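Below sits a lone chain in structure tokens, taken as the form predicted alone.
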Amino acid sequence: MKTPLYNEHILLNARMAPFGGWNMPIQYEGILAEHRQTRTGCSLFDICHMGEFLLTGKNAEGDLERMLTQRISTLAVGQCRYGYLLNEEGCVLDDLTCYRLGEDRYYLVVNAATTGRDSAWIREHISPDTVFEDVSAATAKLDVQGPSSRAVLERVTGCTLPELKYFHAAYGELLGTECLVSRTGYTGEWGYELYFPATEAVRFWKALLADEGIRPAGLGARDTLRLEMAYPLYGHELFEDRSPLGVSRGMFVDFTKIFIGRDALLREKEAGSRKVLVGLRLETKSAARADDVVRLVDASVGYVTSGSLAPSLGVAVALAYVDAEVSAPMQELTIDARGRRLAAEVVELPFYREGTARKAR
């Protein structure tokens, strides 16, 4: 599938590749350059491949409470929350963000590759009078990320953006079009996510890139940015056959409420997770890759889920599932990578701690 901006990426000589069933831009100028511009300036990402659902009705809140691991009833209008959609076995169908747009109006942003499955699951588990709409095809999503993103957006649109706290959203008119503007992000930097009609995608893209303070960035830089922040990626750190406890250590799961998969998670919690997700900092720029074996001396103790050079740190880093017994910071391990043994150390997460996402602008 192609996003509404496919032809614009081709005109910019983007390197394209499949991702989650979509043909997406991986890089334009280069991953390292696009990573740096996001950390220091402002980048524009095409995220139109993501899925968006609208749920409305007096029982929508209760339905979402039962399906999602995070508490929904305490969300104020204009607030959003990250959590998991689980099956009965407590395994992750998807990780997503839930927005409360009104008293009985909710918006879910889900992963591209799981949109169809998520839609079917939710339709099966909502009340008869809850209205569910898959608005993915009609919705464009652009992410403007970087320390100067507010200044760039206000310059391009000629308006003052709403004062949004982290994980809050509001409607506003930008470039003559009503947009949902949120502040969640996937880079660790100050930024905005713009949701608006897909028919306006090309116009918004061109208007933003006409400003010299912003440049396009692809999924390659998005991946190195999120890895430095230790944000999980579905299909790498999160799977349909694995619970969220190993990756989140119980974060984003509210056990004080009833939700699908809760009983299975409680059993796992009582038994203790055998493998947990850790951050590994390598000694060189040589990167590990997904599925590389992690060892303690010669014994296999886990496997890498994501690995790359961390451009902001100058060394390679990796996320890996390892036995709980070897998951403490400062634990020394090695990684089998393409016939080599790479020395690594378990470190506190995130790897990169200088992000601007929570700083005032």
Contents of the next structure:
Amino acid sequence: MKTPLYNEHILLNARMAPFGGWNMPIQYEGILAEHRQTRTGCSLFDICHMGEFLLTGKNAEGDLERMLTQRISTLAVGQCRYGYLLNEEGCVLDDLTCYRLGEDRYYLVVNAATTGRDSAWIREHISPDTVFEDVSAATAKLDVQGPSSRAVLERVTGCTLPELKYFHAAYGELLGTECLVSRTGYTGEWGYELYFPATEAVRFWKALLADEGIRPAGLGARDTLRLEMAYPLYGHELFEDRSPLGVSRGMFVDFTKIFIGRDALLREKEAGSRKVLVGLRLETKSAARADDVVRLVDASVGYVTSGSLAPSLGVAVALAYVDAEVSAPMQELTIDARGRRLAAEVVELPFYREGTARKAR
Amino acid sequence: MNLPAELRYARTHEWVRIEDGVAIVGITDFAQDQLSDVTYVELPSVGDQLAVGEECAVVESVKAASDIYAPVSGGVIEINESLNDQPELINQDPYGSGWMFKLEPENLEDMQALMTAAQYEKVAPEAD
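Right, the form predicted alone is done, so what does the form predicted in complex with the partner chain look like?
Whole complex next, starting from this chain.
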């Protein structure tokens, strides 16, 4: 599938590749340059491939409370929370963000590859009077990310953006079109995720890129940026046959409420997670890659889920799923990478700690 | 495609230049462009004896690692140490300061099996 911005990417000579069923831009100028510009300036990402659902009705809150791991009832209008959609076995169908847009109106933002399955699952599990709409095709999503995002967006639109706290959103008219402006992102930097009608995508893209302070960035940089922040990527850290407890160590799961998969997670919690996600810092720029085996001396203790050079750190890092016994910081491990053994050490996450996402702007 | 006529090319995207009887090896402009940002280079050691087609180096980009094969047989007499700190030289100057290693060729006839620029240009987009 193609996003409404496909032709713009071709015009910019982007390198395109398949991702989650979509033909997406991986890079324009280059991953390292786009990574740097996001950490120091401002980047524009086409994220139209992700899915968006609207749920409305007086039972929508209760339905979502039962389907999602994060607490929904305490969300204020304009607030969002990140969490998981689980099956009965406590395995992750998707990781997603849930916004409360009105008293009985909720907005879910889901991964591209899982949009169809999520939609089917949610339709099956909502009350008869809850109205579910998959608005993915009609919705454009552009991410404006980087420390100068606010200045750029205000300059381009001529508007003063509302004061939004992190993980809060508000409707506003930008470039004459109503947008949901959300102070969230997947880079660790200050920034916005903009949701608006897909028919306006090209106009917004061009208007933003006409400003000298913002340049396009592809999914390649999005991946190195999120890896430095240790944000999980569905299909790498999260899978439908993996529970979230080992991945987020219980974060984003509220056991004080009832939700699908809770019993399975409680049993797992009782037994203790056998494998957990850790951050590994390597010694050089030579990277480990997904599926490389992690060893303690000669014994296999896990595997890499994502790995690459961390451009902001100048050294390779990896996320790995390893036995709980070897998951403490400073634990020394090795990684089998293409026939060589790379030395690695378990480190505290995130890898990159200078991000501006939560800082005042 | 930037392909100097005086070089010879392997299907696996290495180039060779013979200078005073020494074979200088690197990867082509086409290959560096496909790899994009080179982030790490693993070179052979001086003294290694390489056979034609032998895996002898690795070029890593943000997204992937690619093996480099010896385009001719011979002993490694020098490696480009600058690539340890500046792997980006391969992107910036693939036929110059981005060279990878020098071999003393065992058999200059190995060169006959390599391609000219014109031949490589035809096959490069389809080659591995």
